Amino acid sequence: MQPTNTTQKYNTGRSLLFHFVKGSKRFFGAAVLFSMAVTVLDLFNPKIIAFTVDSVIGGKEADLHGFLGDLLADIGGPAYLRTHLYILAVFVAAVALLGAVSRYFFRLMNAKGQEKLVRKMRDELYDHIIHLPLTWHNANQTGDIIQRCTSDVDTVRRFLAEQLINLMRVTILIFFAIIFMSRIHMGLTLVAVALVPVIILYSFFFHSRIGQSFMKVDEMEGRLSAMVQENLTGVRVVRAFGRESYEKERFGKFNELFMNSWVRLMRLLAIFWATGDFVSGLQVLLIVSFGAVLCVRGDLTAGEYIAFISYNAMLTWPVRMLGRVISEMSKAGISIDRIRYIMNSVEELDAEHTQTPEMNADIVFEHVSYAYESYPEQEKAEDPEDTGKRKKKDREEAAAQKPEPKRNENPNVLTDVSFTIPAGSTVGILGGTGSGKSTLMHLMDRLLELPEDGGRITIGGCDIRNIDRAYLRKNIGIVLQEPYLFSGTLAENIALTSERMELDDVRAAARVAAFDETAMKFSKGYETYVGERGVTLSGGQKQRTAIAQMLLRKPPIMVFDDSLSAVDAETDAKIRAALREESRDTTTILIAHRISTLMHADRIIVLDHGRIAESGIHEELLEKGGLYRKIYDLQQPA
């Protein structure tokens, strides 16, 4: 079951697998047009061989009619070929030439076609989950978005080059061959194609047991990737805690049932394969030993029967490779669905008219609750046994219930906030964990969206709903606690919100952030390489690296969400006096749990379970004796 946050701007996977193949419809229109001649030019060797071994080495009249008569008769006859074996030789060889050439440009307009679609879904893929909000990444695990960008996308690709794109000429092939065969015998042809119903009958049947048993897998491997970025992304929280063989242990079990969940869509796909085999086999032994007996009896000639026997190996692969084209669209249909429900998820949307006011200008909350969204848990793992015991009905039931997120099952984060940030001053933070600090910053950011009935903030007396969200995110600088380094150096990460990186602009940040000593400590100074989030970094030095590529930015506002928590007292100190003197027209927001970080604020805001507990100055707080004072008497040495 997947979080929901979705419209139907595709209603069905085909209408989204059309508008992926727009960009590719004239290769693929082209590699269809050479997948039939290369059908008409196979459909010409036989003909052939029946002629070769009938008429001009049997004896036996040729019944040819029209442009092809009147060249035999031109050229001397069967006579004259019978002592110039050479020339239907050459002929053959010219139509296997043409053959190859037209196989030569199926497969490479098939190829264009196939990677012009693979780069248009993951293109869009792409740039739709960056613009997905903040709930909907946080709904969803990283690993399994990335198999659906990367197996699922793979599993429509190949449907669509391997197995669709052969449907028209599977079905040319099908309806000459059965023309030919029958102007041969039409008594062998009844034969042939009696079992042909059978064969489609049989895979129609697999279809949905191989779709459910396809998701089954699709799923399983989308948690397996999940588990797997998972630890290797944590491995040190991993290795600190001792935790490998746990974690080995999981892992083993997941991959057990992931095992076991391929093998029994194996076991699937092998009677499958084996009972088209089996009826393909008996198909041809049927062929073969009535055309034999017409053979003897005189109702076939040799060149007649050699050319219905391949007609007929014409017949039973195309008939075959309808039967997979079925299962394989069970597959493909499992893949599109989930790359549609990625494609339907909602973007960041702004108003119709949007606006871009003075971003240095007072900061009002008003009334502010907010509450965050619910969404369904993802179904645990289930041994594959017990899952193919669940009934059709109960899981079509399921996958179309898809509830919407519901706010007011969960306790609200914040309740009836409001104060005013005059612009241009420094105010602080204050509160426990999970008293609502970190959402007052990511609402006012628009990282998280305020509901309609979740009160007001305003910048310049405009509403944040009406402000351009690039716009609005542009002008304000936000920190993290535990910021995010992209692999690279430490002068690309200070850089990375400038269009430009020049070497003494990014100094000038870090020295406000108080780490351009530390980083000319380094033997390659500002160009050494960080690694994967900043892996090679202290918690200090990558918090002090975020801060100096906010300041890069200069922002009108500044929030250093809990930012200063890695770095010691003195560092702290360094850092708040060197912002004072260069963001003094800078509206600044400091989120901290530390009381030294906030007690030269112009202002203090002490959250409590998400309500405003105490407001105003270091001195003003601690007189009051309340919830400020008791974290100032906490933190104070012994």
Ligand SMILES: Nc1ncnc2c1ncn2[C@@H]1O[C@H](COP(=O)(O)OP(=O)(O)OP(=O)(O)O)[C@@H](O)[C@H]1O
Given for the second form:
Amino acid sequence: MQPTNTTQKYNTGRSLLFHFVKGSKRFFGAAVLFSMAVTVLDLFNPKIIAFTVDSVIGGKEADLHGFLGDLLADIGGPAYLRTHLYILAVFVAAVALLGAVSRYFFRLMNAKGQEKLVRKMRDELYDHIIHLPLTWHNANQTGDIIQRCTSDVDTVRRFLAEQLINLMRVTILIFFAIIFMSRIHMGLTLVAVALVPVIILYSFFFHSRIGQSFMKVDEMEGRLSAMVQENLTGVRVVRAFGRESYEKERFGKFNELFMNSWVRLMRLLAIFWATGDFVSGLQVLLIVSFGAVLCVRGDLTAGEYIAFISYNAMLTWPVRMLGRVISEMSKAGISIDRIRYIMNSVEELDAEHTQTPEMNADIVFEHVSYAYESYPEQEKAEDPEDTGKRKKKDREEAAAQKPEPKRNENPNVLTDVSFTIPAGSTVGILGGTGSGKSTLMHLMDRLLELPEDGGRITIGGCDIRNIDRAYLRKNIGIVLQEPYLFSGTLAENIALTSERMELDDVRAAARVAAFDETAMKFSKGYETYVGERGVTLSGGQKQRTAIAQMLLRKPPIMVFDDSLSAVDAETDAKIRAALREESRDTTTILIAHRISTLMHADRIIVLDHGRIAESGIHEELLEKGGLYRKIYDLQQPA
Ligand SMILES: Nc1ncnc2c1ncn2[C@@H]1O[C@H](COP(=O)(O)OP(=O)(O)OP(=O)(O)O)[C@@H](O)[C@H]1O
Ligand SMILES: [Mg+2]
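With the form predicted alone done, generate the form predicted together with the ligand in the same format.
Then the entire complex follows, led off by the chain already shown.
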């Protein structure tokens, strides 16, 4: 299995959208209904005005039908209303109140729907991302993943909660407004509607342009934040190399480009609003003048004239919005595709019937070969000028797809490695930097997946490919070469993987790691806060925290990947002595550059460029006079 495979679980953006919207559908449904109610109630107002002007004030026969018509006739027609104007006022107030209630529920339902949707999206994305294989994380930039989980999620939310619902509302509004207008005067309606397609098209094209501009701004923002993130993470390096002014200049350049892209966007928007207002103004002018002519000729009453103008005014906004909504839909399409890429990436999957064998057993590496996958180079934030040069389509394609990893291009990091680690024994692995030691351990832990044709690793005769991954990792404790501490207290970091935290246990583990004394000297002891990534600790202290963390778990297999490199020789010796006591029946793998660290191992394996150069016990290897001997001689004090 290629660990960075993608599936077509969600083969279209729409299927993923349907999946996400499952829990919030009823809220959105209710929001649509209430928004329709709002629209219908809004449409009442011009009717009331027309009725008041023509029938109540002007004394014209009321053309009310149905229930309202009967009611009016019962109480004595418009003449009665003229003397009892408060009835009209109550009616208007009732309509307004109903409108307000509907608006409230529309907003509430819409908010609930979108927050539920966004929460589901975030939860599922996060859950998926933390289960994706390490190789996937190596191949994808953190900043990019974060952007997909934040701004792309937000774009999808806006699309559903604002644009789609608006689209429905506006369509209904336009539909009914046109019907009501045509019932007032057909000719005038044709005049009003004539410009509608023009405005929609104009708005659509403009917003497509604006959308492209927005994407550039987004891209610039992504680059800017990626740069800041990298610099803040590497703030020590920036300081140590005195790169502040260089970095500031680089930031300044990007910041200026970012600003320029915003200004460009704002200029476009300014043109759009100004011309849009002008075209809408023209349309109003047409209606007002034609309507006035019709009024003078007696084809239109004053009330109808006012109502018509109100309906027309109601149309102006929605029509312009329609163009915008249509054009922004493409943006949501891109975002959902970018999210789909993550959701379609294959999580670490266990075999069908996983096993949980006894782990205090022999570990056998059989003809293990491994090459890392290579990825086409990631887009760098180095070239600010190339923004916008690529065509929109290219950008969209790049956003949706990700480079496929290629394994075969790379040379083997490990070649035909075979050896056995008897249960309970201690094995040392020695080798130059880059000889494949860490890779070997990550394969054993299945952080890296051994390809089918790459040999096999067995524990107690069971291929690790068939062992439940969580079980395997729980039983193999690796002190990583670069330990990573979380922000929190020292005790929390040591007890990271244990459910219960007893200070005595924490201290016992720290004692073996020769760390207890040091920790107790800190002003707050084990309650000392270690900053983000443990920045407040020295390299050796971090390593010993990581060792204590593993010892607390007491896994049956322990791996120390160069874990004593940052402690002095004396502490090294102390830890090893304590460990020997502690780990009598634990299988221990010691990786080191220093021969003194692993010379007492039951067996020492010397790796050279991914192959086993020699193996045996310390004395044998010395006698052989090979690579081990050479390293030994180099490390003897002159
Ligand atoms: N994620 C990766 N992608 C591609 N190549 C990698 C990756 N990680 C390591 N390598 C390469 O694999 C080779 C072996 O790396 P590995 O980390 O196993 O060496 P090592 O023996 O642990 O070295 P050291 O003693 O410096 O820790 C190196 O040449 C390294 O460049
Ligand atoms: Mg290593």
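Here the structure is a predicted model, which means the values were calculated and not measured. Residue numbers count along the first chain shown, from 1.
Hinge assignment between the two forms, options Val198, Ile178, Ile87, Asn475: the residue at the boundary between rigid parts is Val198.
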